[in-house]
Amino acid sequence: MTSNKNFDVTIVGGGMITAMQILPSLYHIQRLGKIGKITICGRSVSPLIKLRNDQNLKKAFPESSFTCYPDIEREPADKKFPGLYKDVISKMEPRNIVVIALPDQTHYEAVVQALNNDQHVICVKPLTLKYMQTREIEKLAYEKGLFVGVEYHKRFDDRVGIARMKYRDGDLGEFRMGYATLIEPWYYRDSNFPQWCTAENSDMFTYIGCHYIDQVHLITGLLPVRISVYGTLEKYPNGNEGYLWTNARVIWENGASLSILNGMGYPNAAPGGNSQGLWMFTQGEQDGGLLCHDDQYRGLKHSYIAKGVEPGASYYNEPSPDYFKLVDRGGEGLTPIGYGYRSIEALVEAVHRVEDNVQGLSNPESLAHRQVAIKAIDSEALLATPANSSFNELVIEAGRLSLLNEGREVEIKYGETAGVMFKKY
């Protein structure tokens, strides 16, 4: 009794993230056959005209196509339509999928309103910015057998899979000190990021720090205690204040201490499309251990005879392979490479897995035999979710915390009476 389905998916937001790695990934799956139509819901019609007219897209997807809510047709650019995506989720057959690509401020009102509809999710990272929303996301998803997947795509570059065999051996010892970088090109301030990562509802930290909180926590098993955040205030082009560089310091329970940086001005002249990297010391019996994953530089060099049109774009360039990238394998159009493939190919496979052997049940066997499949989901701790990530959560709202009170340090408490704190001295 295996499922078949191929789940129609509704994509919420038609900005960056969407075009440079959810919908080409979703292409290539609805390509193999394991999902059925798209739907892209977005604010306004301008980022779906963009992602029609995405000429990249269309060299690698000949054949393929999404149907657009608002109607690209008969809308006119500059009328918004905020709560547009209550309406087309409300229509969807039962568990399908929605991708929430959304601005962290948006990501719980949105995965709400998709399980109320009995829907499964993936949904960008963070999930929420708050860890009792995350809780109330995952009692919610559970009670209804419906699966909650959080896209943390660094989970699934291969270095991060080696590192985390590797320490759970005891190859590398224990983890002592560490930092870890992740700069975004001083481009993003004339883009979207002004409209939403706002000082009042992100930053730097929230927005990218989580990756290395979340990736050292699935190579350690440790969870972080304790976390300062500092960070400048400034104005985008558009006169709006944002956090756009932060430095924070994360004590974890065994005493071990990672510093982040992160920040929104990375030199568009650069080679590289950002400066990224996880450098950690540690430490056995008779000699330290070292893991460095210099994510900047993949060892590709390339020289343009033109420069291309796109943000950033330079003559010199050092590419990387490994994040997300189309390439010709053969056969129609263009095939997706990279852990930001596989990352959204292993969370539609989840929701196959929770999915497969249901048919002909009745709904509370059917029911009971989603929530098995979940928990063992939960269990493995691979993909991130609701359960076994929340501490990501506690980390943002402790995180957000320090910030906005000048970087004092904050503790972070687990079990029953899980949340955040002020460390007395």
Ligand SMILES: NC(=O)c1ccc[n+]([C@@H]2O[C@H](COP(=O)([O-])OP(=O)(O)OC[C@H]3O[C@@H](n4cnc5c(N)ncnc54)[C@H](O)[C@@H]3O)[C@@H](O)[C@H]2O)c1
The other form holds:
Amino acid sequence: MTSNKNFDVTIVGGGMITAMQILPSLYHIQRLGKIGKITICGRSVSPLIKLRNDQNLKKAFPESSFTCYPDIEREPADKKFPGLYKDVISKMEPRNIVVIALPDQTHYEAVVQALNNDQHVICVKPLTLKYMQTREIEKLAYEKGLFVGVEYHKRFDDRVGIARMKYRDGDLGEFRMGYATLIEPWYYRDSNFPQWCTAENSDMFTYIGCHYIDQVHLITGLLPVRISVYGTLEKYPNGNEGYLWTNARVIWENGASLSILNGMGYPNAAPGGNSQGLWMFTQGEQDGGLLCHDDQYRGLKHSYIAKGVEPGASYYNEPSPDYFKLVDRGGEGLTPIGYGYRSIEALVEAVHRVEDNVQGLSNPESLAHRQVAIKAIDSEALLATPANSSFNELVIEAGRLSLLNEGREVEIKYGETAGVMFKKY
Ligand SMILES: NC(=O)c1ccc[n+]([C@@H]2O[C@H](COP(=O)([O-])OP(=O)(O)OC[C@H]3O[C@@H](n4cnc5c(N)ncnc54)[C@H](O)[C@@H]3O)[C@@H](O)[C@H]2O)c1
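We have the form predicted on its own; now please give the form predicted together with the ligand.
Next comes the full complex, and the chain you just saw is listed first.
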């Protein structure tokens, strides 16, 4: 469903996820005529200069560009503009789109800023680090008839969609026990991560553990009720400390258990982008069931005659065609494929759906119309929204509390008195 409106988009944060997934996806959506101008606001000019000069983006989207704040022609590389995005958002026409691609601990403030300036919001995961903040965002957005979507792109991996249907049709039986892993590459230690993914702000469970919890929920509909997280505190090369390895045990409302290993240590010399996958053991009346997703190895084996120059490059490679790639589909430039693209497209489509058929309506009528669309998206529960995915923030709160207390078990309560607390024995 595409409304006639050509939404302008402001991306806040010009780091890794913007470069590798968000910007190329939006360029393509712009090419399809579903969004208008793209602006990117950074904290300094350096990441924006890198984005402007990115050869892969130039090759794929020779016709595309974005407006930069701060001004890359005038501002020095070392000058910081942490509050500039607020001015940029405040100058946008109402009911366009702000994409938040900032460090985890700054999402809440930026999302509220965008909503208070009447903008629809697409935010990278996690939406916030606190359940109450997510509920506040849900209320504010609904009152204003604005869409907020959380970018959990693994939801758009087709194997998850297939598993969801099989599980919900009863073909897999009931989830009993499983394990998941997502270990990011070692070279992340030399990226921008050590600036913010530090012990006081985040940890590997908070940063990426949520993906498989979100996925198990999407497949089964179950909610997590108890968590214990063990982590090891290590030094980044810049001397900052982070929980670079975590091991979590998540108990679900039906008594099932999922163990999740997260880390920043997938070998640079290894052939994939990271190490990841999900194994779920299930059961029926007569036999056990099994779901096994090797999300790291998607069946491709390449051996190159020269080693690339980018971090983590190796001669032998197992590339994934499923997350995000740019391929030649004819016409000018390249076309993005994969669940990374589909996720951004679905979130932009959701804004169109909320804004569909409201032109010409009075303000109260338009608001009522948009609120109906928001409730429908919430209840379909395919896109993560504050209303249907705030369990993720409870998990993060519980996980942090456990991690900072040597892995003590923390319980999650839902409903009117939702919150987290140490398990009593
Ligand atoms: N699998 C996933 O869903 C996935 C993958 C990667 C990142 N992410 C999320 O995306 C977010 C960003 O991650 P990243 O990998 O791009 O990190 P990054 O460190 O590469 O980029 C963050 C960018 O935000 C900028 N920034 C910080 N404060 C700012 C401010 N006040 N105004 C404007 N810009 C500011 C930084 O300068 C940096 O360029 C994180 O929340 C992360 O959890 C999600």
